[in-house]
Structure formats: structure tokens, C-alpha cells
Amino acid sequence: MLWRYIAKRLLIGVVQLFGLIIAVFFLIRLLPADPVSRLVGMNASEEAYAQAAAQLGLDQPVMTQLAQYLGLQPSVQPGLLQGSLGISWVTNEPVLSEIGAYLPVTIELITLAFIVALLVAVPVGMLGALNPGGRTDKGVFLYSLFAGSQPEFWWGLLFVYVFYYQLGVAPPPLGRLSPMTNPPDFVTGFMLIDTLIAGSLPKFLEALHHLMLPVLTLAFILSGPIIKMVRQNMLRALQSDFVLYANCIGLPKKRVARYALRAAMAPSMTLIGILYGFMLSGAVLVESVFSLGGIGQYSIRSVLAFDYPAIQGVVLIITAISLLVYLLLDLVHAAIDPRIAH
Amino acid sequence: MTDPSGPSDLPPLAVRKRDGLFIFGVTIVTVVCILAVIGPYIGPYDPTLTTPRVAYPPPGLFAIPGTLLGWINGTLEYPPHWMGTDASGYDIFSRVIAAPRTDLAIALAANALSLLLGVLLGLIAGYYRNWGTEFMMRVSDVMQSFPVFISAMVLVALAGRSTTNIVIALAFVYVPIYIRLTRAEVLSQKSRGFVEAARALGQPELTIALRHVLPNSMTPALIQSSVTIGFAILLTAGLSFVGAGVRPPTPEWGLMISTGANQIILGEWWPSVFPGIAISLTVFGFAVLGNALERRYEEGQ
């Protein structure tokens, strides 16, 4: 039963990804941008322009370009079916390996931010739900509405001003490590793990220190929707029959609240998954404020340079990961609440 | 997938006749709307022209009364820079109050466009269910799985950084939400008695869809509008922040924050703090309003 469910979801995911690939491919080619003149410059001679266009494969008919991109038609480069996302037009590096270097930064950032946000939001949301309509509940609700509607890049700058300039407890927003520090050897791309593999505790602490403000910023923004969701699901759980029953037979209040929390967390999983997928690209502004060099900044660079293979690659990878996260969390959801898979 | 955030079976927060939050939201939205009309004309300086005074800090709290007095008496050599000037010499106050013309106009236009398209397509998808509308829903699914910020950035950067293109890009991003909301509502409305009654009266299907089902199915989309406008302002500002939005020297909050971003580690906080407060309050105002409307709607149900 469960396996059929997984297989069905994976199949839908693959079809959706295929639709996405086609859509992105045509969308960026329909827009009136001229990547060739962006690359060779406005004043390039006609021969230079034609040569560059031929090199990028842009002189071919669009359907041929698509077939080459998908890897259905032999060309100089391997295509998607051969497991390649193409070569970046700007750096001449394979897009896949570039994404492999940028993506871990983002994953590290948003995973930590989610952990911090959940640690704060779950108790706060519960606090609101345990006394609905009360003063605490109103405060909690107002906070979640506020945090969920804020410009995160501005809060990042504000935190830099307060914690770096005024208090001096945070490092300047200039990357994952201070510019003077030698980065550890690239193993996983996750700075926190690579520093540990290199056996350097000071560098690990430094990497953690540099994540302090970006994680704080994102966790603040994320806490809004998460609190709102925990509060709502908790309220609904507290109204259900099993809580009424548990109260009737005189179970201690704390224990009832724990049961209700479990019931409330199951549906919350879905939204947390959606938020996580959203944050893969939604962290772009925070990455850019703190110059972290994550996948968001890679996408800014690619978009502003009209680097089509890189744009296609980023969108594809981010969406693929989001879909996988949804699936994974739906499985967790099914494990908590077995009715889902049936 | 279950929807974790769309319940209507919850006890609403105590709603009184005089809901302070609602008034707060309405006030903010009204002020911003008024500024969108007159903002560019009422500032002490032209929001798109520099002054010779570069990186002036705003007057300190204790200097404000003196400045105010000097301003009224006309003894100042130039009008005060209430929020200081940025590194190029633009007066920040004039730009902050001129910016709604850009930010709100983009957000409203993008929302109107996506609302119109989304409601129409949602009506079609819900009312006529065939392979064509099924296909449309799948396309809408794919569109919804696009990473929002990146697709908006791609559309604007590749189509050219103009206001029109930003509006189209935002509308593209928000259409699927409206399609989905309207379709769901149409599906629940079209099996109700009044539709059958209209059909029994022999009205043509098109009339039933447009005159009876459509007006009854628009409420969720209209409520969503308030939230969408807020997020559209955030997205517009974010696009300018990374250099894929409006061009300088257009007065726009995100652009102003981005101009001040490099100065903030040097302690010059005012170029980005003031426009940020403006965005923060505006978007919060729209969120509050949207929430109040949603609650009233749920109570009415």
C-alpha cells in the first residue's frame, strides 16, 4: 500500500518536472532577451556575434535546441538524459557541479533556520492555543501576522546594524567565513561539516558564528507562518473528541496537551514541507544581504547574465528538491497518521 | 495533500464591533493609497533629483523642535532633511513618501490582472469540466511549482526592467492561486439550488455561469487580494534589492534599502531604515486587513 503510494507520487513528480523543464525552456526563449549580445557586448562585430551564437547552439531551430538540451539528439554536450544540466555560458563550468557547490550553503542556512524557528514557534503556538481568545493568544496571533509579512532583507540589514555595528557581537556580513580564514577542503560543501572533517574546531565555531544573523533573520520570518499553523492545528486538535474523552477520564492536563500536540503536528508537516521548498529560493535575499554564496545568489548571477543553462538548471533542481521534500514529509505524515496512506 | 491552513471550524478571535486591528489596517492602507496619489508632490524635495548635501544624517530627537521652529519661521537655509540624505544626496523623506506611487501601483495592477485572469480561468475550470480545463489545471500546477522569486526575477530581467514587465511578472506568479481558489468555490456553488432554479427557468449556461455562479464565487479571491497586494509589494521591493526591479532613480522602497545597504556596516543606518519601516508597516497593514476580512467572511458562513 505504502509502496504504491510512493511510486504514484514519484511518477506524478517526474511528470510535473518534465512539464516544468519544457515550460522553463520555452518561457526564457519567448522573452525578448538577447543573451548573445549580453555575452559578446553591444559593439561586437557581426562575425563575432554569429560565432558566439553558433557556439551556444542558439543558431539552431528551437526544437533542435530542446532535443539537444534533453539529450535526445547527439550534440557536442551531453543532455539531461545523460545526467547533465549543460555548461554555464558565463563560467564554462558544468551547471550541475556549480549547483553542487552553491546548494549546500543554502541547505545549511535554511535547515538551521527551520530548527530555530520550530523550537520557538511550537511552544509559542501551543501557548496561544491553550487559552484561545485570551491576551496571550492575541499577542501570539499578532506576532505571527507581523513576522509573516516582513521584508526579510531589511530585517537582515537591521540586525547587522544592531549586532555588528552597535553591539559588535556578530561578524560583518561578508560570507561564510571571515576573508582572512583559509576555507577547509571541499568535501560535502556544508561548511559546518567540512570544518569538522578538517578537524578544526575554531573554524567550525567561526562558520557557526557567521550563520548567526542570517539564521536569526530567516527564523524570525519563518516563525510567523509556523506559529499560525501550530496554533490553528492545535486549536482543532483540542476541540476533537479524543481530547474531550481524555479530559473526561481525568488524564493530567499536560498529558492531554502532549497528545493534542502529536495530533496537531501531523497536518503541520505538510505546510512545513511547502515552506521548506519555498525557502530554497526564498532565502535568496538573506543570502544576498550576508554574501553567503548560496543557490539564491547563484540564480541572481545567472539571471542577470542571461545564462540560460544555469537558469534552467537552478529552477529544475530547486523544484525537484521541493517535490522530494513534499513526498518525504507526506511519508512522515503518513507514519504519524496512518489513515493518510489508506 | 491536506490543507493545513484553511479551516473555518475554529472559534474566531473575539471580534468586537470596534476591532482595533481592523482600524489599524484600514488606516495604514488608506494613508498609503493617498500617498500613492499625492506623495510625489508633497515632499520638500524632488524625489528624483539629488541635493548637494550628501549622506546627511536626520536631525536627532532633540534637534527636531529647533528644526521645526526654524522651518516654520523660514530661518533655515534649505528645507530640513527629516530622514537625512543618502550617499548620492537624495532626500530620503521625499522619496519614502513618493514611493507608494511605484510600489502600490505595481502591486495593485499586478493583483488586478491576476485576479481578473485567475477568476475567469477558475470559473471556466470549475464550471466546464473537460479535458481542456483538466489540462489547464495541470499547467497551473506546474506554474505553481515554479520557485516564486526566481521566476519573477527571470521574467523581469529577460523581458526588460520596466514597470509594465514587473506587473506582468507578478501577475504571472499569482494567477494560479486565484484559479485554484475560484475553481474550488465554483465547484461548491454550482450544485446549489439557485443554479438549478436558473436552469429550470431556461437561462442559457453562459448566463448562469456569469450572472449567478461568478458573483457568488468571488469572495475567497477578493479576500486573498489583500494578502496578495502585500506580498506583491514585498516581491517588488525584493526584485529591486537584487537589481532586477525598477531602475534608479525611481523612488521605490526596495531600491532605497538596497542603496543604503552598503552604508549600514559603516553605521549610516538612515538610508535603508526609513524605507524599510514604510514597507514593514504597509505590508503588515495589508496582512491585518486581509485577516480581518477573512474572519468576517468566516463568521458570515
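Just so we're on the same page, rigid core means the largest C-alpha set that superposes within 1.5 Å between forms. Numbering follows the first chain given and starts at 1. Because the structure is a prediction, the values reported are computed rather than measured. Compared with the form predicted on its own:
- In the core-superposed comparison between the two forms, Gly134 has its Cα shifted by at least 2 Å.
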Contents of the next structure:
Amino acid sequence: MLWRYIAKRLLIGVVQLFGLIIAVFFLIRLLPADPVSRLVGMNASEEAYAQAAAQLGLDQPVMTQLAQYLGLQPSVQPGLLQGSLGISWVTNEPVLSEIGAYLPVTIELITLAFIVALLVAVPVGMLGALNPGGRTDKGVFLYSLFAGSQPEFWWGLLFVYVFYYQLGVAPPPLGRLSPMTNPPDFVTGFMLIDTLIAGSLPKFLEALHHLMLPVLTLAFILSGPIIKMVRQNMLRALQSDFVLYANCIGLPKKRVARYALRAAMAPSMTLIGILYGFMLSGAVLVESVFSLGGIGQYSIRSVLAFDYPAIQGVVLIITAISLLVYLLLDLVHAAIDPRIAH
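Here we have the form predicted in complex with the partner chain; I need the corresponding form predicted on its own.
So it's only the chain below, everything else dropped.
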């Protein structure tokens, strides 16, 4: 039954991904923008304009462009079915290679931030629910509101001022490593992993040190809504019939709390998955503050340059990762509640 459930979710994900590819392809071409003029200039001759449009493939009918992009019709460049996301109109480099260089930066950042946020949010939210109306519960509620009351870039700048400028315990926001440090050879794109592959413990510790403030910034922002969700679901679970029965038969409070937490984590995991997909492209401000150069900054540059292949590639990759995260969450839900897979 579980494999059938996984196959069904994968099939739904493929259909959703294909629908989004088609929608994005047509929507960006409906924008009031002219990428050809952006590349050749507003004062270019008609011959230069026509030549640039032909090189970009924009002189073809839109359905022909779609068929060439999907790889259903022969063209100069391989299509999506051949494993290519196209060539960037700005850098003339394969979009897949560029995304492969920028995406690991963002994934490394937000994954560590979510780990830290969960380590803080789950026990804090659980503690607040176990003592409703008390000082701890009120403190948890105020913290959850305070953490999300300001935009992430403001907290990033504040943390730089406090931890770097005032206390001197954090490095300057100048990237993933010090400008004086030679980065390790590119293997995975994840700085922490590549430094370990290179066998350089000092560079690993330096990369971890440079990730401290951006991870702290995102974890601080993310912990607020997660705490609220865990607390509310935990309160609801503690009032359910099975918890009342467990208390009546005299089960230890810690064991009852574990049962309630298991029931409360299912809807909380849904929020975590939504936040993860959102942060894949929404961490651009934090990336800018700390000069990390992730996929968010790459997508912004692509949009401003009207780089259609890059825009389509970013949307496709981020959507695919988001759907994969949702599938993993569905599997976690099925492990928590096996009735879901039936």
C-alpha cells in the first residue's frame, strides 16, 4: 500500500510540474517586456533586432518555441526532454550549470536554519502547551509574535551590528569564506561538504562560522510560526479523547506528552514544508545582506534581465524540489498516521 501511495504522489507531482512548466512558459511571454531590445538596445537597427530575435528563437511561433523548449522539435539547443534547461541569454552559459552553482548555497543555508529552528521551536512550543496560561506560555506567545514582527533583512542587519560590530564574535558579512581564503574545489557546491572532502578542517570551521549569522537570522524568523503551530496543535491534542483516556489510566506525563506531540507534529510538518518551499526563493534578502550569492539572487538577476531560459529553469528546479519536499512530508505523515497511506 505504501508503494502505491508513493507512486500516486509521484504521478500527481509530475502532472503538477508539467502544468507549471507550460504556465510559466506562456506567462513570461505575456509580460510587457522585450528581451530582444534589452539585449541589442533600444536604438538598434531592424536588421540587428531581427538577427538577435532569430538567435534567441523568438522569431518562431510561440507553439514552435514551446516544442523546441520541451525537446519535441529539433533545434540548435537540446530541450527539456534531453536534460537541458537551455542557454542563458545573458551569460551564454548552460542554465543547469549556473543553477547548480547557486542552488547549493541556498539549500545549505535554509536546511541548517530549519534544523536550528526545529530544535528550538518544538520543545518551546511543547513547553508552552503543557502549561497553558502560565508565564512560560505567555513568554512563548510573545516570542512567536516578536520573531515574525520584522522583515528578515532587518534582523540580519541587526545581528551583524550586535554580533560582529559590537561583540566581535561573528565574521563580517562577506560571503561563505573569508576573502583571503582560497575556496575548496567545487564538488557538490555545499561549502561544508566540499571542505570536508578536501580534508580541510580549518576551512570547514571557517565556513561554519560564516554561516552562523545567516542561519541564526533565518532560524529566528522561522521559529516564530513553527512555535505557534506546535503550541496550538499540542493544545488541541492534549484535549483529545485518547489523551484524556491516557491520563485516566495513570500513564506517566512524559509518555502522554510524547503521544500528544506525535499527533501535533503532523499538521506542523505541513507548515514546515510550505515554509521550506517558500524560503528556496524567499531567502534572497538574507543572501544579499550576507553576500552569499544563492539561487534567490540569481533568480532576481534573471528576471531583471528578461532571461527567459534562466527564469524557466529556476521555476522548474524550485518547483521540483518543493514537490519532493512535500512527498517526503507525506511519507512522514504516513509514518506518523499509517491510515493516510490507505
